[in-house]
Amino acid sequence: MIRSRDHPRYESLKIREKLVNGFKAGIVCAEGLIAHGRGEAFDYLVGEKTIELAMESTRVAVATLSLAEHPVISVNGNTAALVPDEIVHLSNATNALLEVNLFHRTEERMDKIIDHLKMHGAANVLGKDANARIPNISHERAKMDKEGIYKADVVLVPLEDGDRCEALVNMGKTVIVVDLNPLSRTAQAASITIVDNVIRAIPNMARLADELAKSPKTELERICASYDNKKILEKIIRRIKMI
């Protein structure tokens, strides 16, 4: 347990502790710990805070989820370990289904993540009985539920793999991703990229979902109308270069 609140890396240490606990519980895989470290390195480049450009993408992402006919939030081990309450809150606020999707998939790990999300308030979690596949993907993340990601018009995929993002876009889906690396294949292929840490992005999305809950459809459409993901990424890349 972290006790030194005056430690300069206190918030970062709390996140690491959550992931380690998730690993011990069988929710996070060892590779997920490495992936977090890579993301944390990019977080330094945006000042370890939600920048205005990321908030713009976040607002558009929430409006897009709210406008969707069949939105789905894809959940992996790291997301489940770090922001379980917030991801369930976002699901409820946007009427989006939750579906567990894993690269390092085992039935035991699927069960543990689903149970973990239910412990944090999720009423129903898809993914266990995957009965469809994403075309042209050979690994385990190709597995999906016919009533979930397969059917979705909008998919939120925190902490994504680039090939699956591209494949989902090619299926005609609007894909929202959270990725701290604006140059990654995921960030570049997505419809909406939130360049932010998932521990900030998902709570921000949940809060905005509450704020926009009573907004008319015309207001949500207005928020989305002028959004250009490529321009946002270009601005963020220029900002990082100036550091």
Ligand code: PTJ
Given for the second form:
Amino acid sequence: MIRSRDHPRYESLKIREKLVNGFKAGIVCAEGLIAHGRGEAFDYLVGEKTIELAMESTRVAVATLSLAEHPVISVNGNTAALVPDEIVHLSNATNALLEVNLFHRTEERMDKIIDHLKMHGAANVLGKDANARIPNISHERAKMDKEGIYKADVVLVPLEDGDRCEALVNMGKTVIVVDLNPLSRTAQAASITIVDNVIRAIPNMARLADELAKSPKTELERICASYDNKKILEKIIRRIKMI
Ligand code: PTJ
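Would you generate the structure of this protein in the form predicted in complex with the named molecule, following the form predicted on its own above?
Once more the chain from above appears, this time first in line as the rest of the complex follows.
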């Protein structure tokens, strides 16, 4: 247990502890711990804070989810362990369905993550049925629910792998990702990339969803109108290079 709040890396240690506890509980996979390490390295490069460019993408992402006809939030092990309350909050605030979708899929992990989200207030979580598949993807993340990701017009996928992101875009969906690595295939292939830590991005999205809940459709459309994902990524990469 991390007790010393005055430790300079207290916040970071607390996040690691959450993931390790998630691993011990069978929610996070071992590979998820490694993936987090890569995320941490990139978090250093953006100053371990939400930069203005990420906030711009976050705002557009929330407006896009709110405008969607059939929005779905895809949840993996790391996201479920790090931000369960906020992901449920965001799903309620944007009327987005929750679907568990795992790269390292086992039925045991699926059950544990679904139960975990329900314990944090989710009324319904899809993913177990896996009665559809994403074309041209051979691994387990191809499995999806006909009423969930398959039918979605907008999908939020925090911590995605590049293959599936590209495949979902090819299916005609608007794909929102959270990825601290602006160079990753996921970040580059997505429709909207939030270059931020899920630990900050999902709470920011939940708060903004509440703020925008009463906004008229025209205002949400205005927020999305001139968004250019490639430009945002270029600016973030330039910012990192200048360190
Ligand atoms: O729970 P599962 O079975 O679906 O497996 C989940 C992992 C994360 C293991 C799986 O999706 C995976 O292998 O992911 P990758 O391909 O390693 O990609 C993870 C990406 O997320 C990398 O680009 C990391 O930089 C980034 N990342 C890691 N932790 C965070 C992050 N981005 C934002 N916030 C984080 N906390």
